[in-house]
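For reference, the chain that follows is the form predicted together with its partner chain, supplied as structure tokens.
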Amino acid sequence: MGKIKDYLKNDIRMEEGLVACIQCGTCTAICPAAEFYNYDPRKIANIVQSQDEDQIEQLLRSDTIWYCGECMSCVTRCPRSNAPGMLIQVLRAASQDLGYFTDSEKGRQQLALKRTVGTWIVEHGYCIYPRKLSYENHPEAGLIWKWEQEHLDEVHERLGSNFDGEGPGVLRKIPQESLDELQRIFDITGATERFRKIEEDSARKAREMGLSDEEYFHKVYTENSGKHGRDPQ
């Protein structure tokens, strides 16, 4: 059995995820994803149904694996009760363990996210932490974001919140000794391994792409090459 699908196999998520795919289309049909992207979940069913070693890598170098959004809308729908969308969980998983995920401007991103969310788990014990969300990354969030930036410790103040104090409350800081917990939960269930993975593969491409590590960060983090729409754009 080649490397892949050895890897697959180890994920219980393959098992809640996939039997018998009868390429109905269904998951197709209702996914956010296939309306946005070149993306057809009932395609990723068909390849890891089909246990194609060569397939499947071509699959896990590829941004077609990172258009799903996750929203499990296909888990609702599927007559065979498959998760089109737990599928991707795993090829994603594997992807970045095995190493191909820097072949794809889309999987490129990940460096992004674990230097963002990924990194903010760890430091701060949430996912997002607002003193790290900048207006000028997040324009999107409003001239509203832009003011509570500016305010930040008074908005939330005013609104009943604990931030960065002792106790209870909303955005309270993290007591130390819970973030060494969560430190040794990621060095002993593999989120640390993962995390080193993504820096090393990432700082390797960059060196092939000629990039600074903070050019490359930028890079993954803005840069959209327009070809992954429905229609060719």
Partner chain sequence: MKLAGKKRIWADYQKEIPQDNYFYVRSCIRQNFFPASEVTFLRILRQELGKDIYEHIHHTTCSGIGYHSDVIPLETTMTVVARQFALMTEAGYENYACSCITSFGLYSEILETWKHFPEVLEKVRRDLKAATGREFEVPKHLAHASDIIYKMRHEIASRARYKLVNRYTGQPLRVVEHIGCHYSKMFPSKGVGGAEYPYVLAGMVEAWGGEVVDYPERRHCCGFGFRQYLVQANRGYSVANTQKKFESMAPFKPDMIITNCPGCPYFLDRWQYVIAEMEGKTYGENGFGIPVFTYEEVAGLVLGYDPWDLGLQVHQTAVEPILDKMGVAYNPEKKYLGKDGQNLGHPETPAYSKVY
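The term rigid core refers to the most C-alpha atoms you can superpose between the two forms while keeping them within 1.5 Å. In this text, all values refer to a predicted model and were calculated from it rather than measured experimentally. Residue numbers count along the first chain shown, from 1. First, how it differs from the form predicted alone.
Core-superposed comparison between the two forms: the CA of residue 142 exceeds or equals a 2 Å shift. With the core held fixed between the two forms, residue 169 has its Cα displaced by at least 2 Å.
Based on the form predicted together with its partner chain presented above, generate the structure block for the form predicted alone.
There are no partners or other molecules in what follows, just the one chain.
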């Protein structure tokens, strides 16, 4: 077998997520992502079921697998109990581990997610940590939000949160013991190694594109080709 098929075969989610697709299209009909993006979970299930190595590799190198919102609406409607959303999880993992994610605009955004949500969870215990949010990366939020970012402590004091404070309360400081446990979870499950791989492959892609690390990060964080919307019928 090829390396991609071997990879997929060894992931239990593939066995759980694909029983026997009959190509009825119910998953696509119910899928919110399919309504807005060039995304068809029925076709993805068909490609995976075909075990065509070349077509699966094309998927791993494409934007397509990054459109799914993992709402799992597909599971609730499939007459054969398939889970296309679970197949997407496996394909995304394969794309990251095999280094194919850097070949698509949406795939390259994995670096931005790793350095924001992923890193913030490990370092601060929150998927969104207000002190690390940058107005420069979110100009669409507007000037009021910019002011709020510049006056975070004052805003949170007025709101009554315990922002970065000891003890209980909203946005409290997470104890180091809990953060250490989170880190161990990431280490044991392979997430830490995947983070390292994302950084390594992204650095390689940045060099190929002639960009510095800072330039590459800003590009993947803000770039949108505008070509991801659903094709007119």
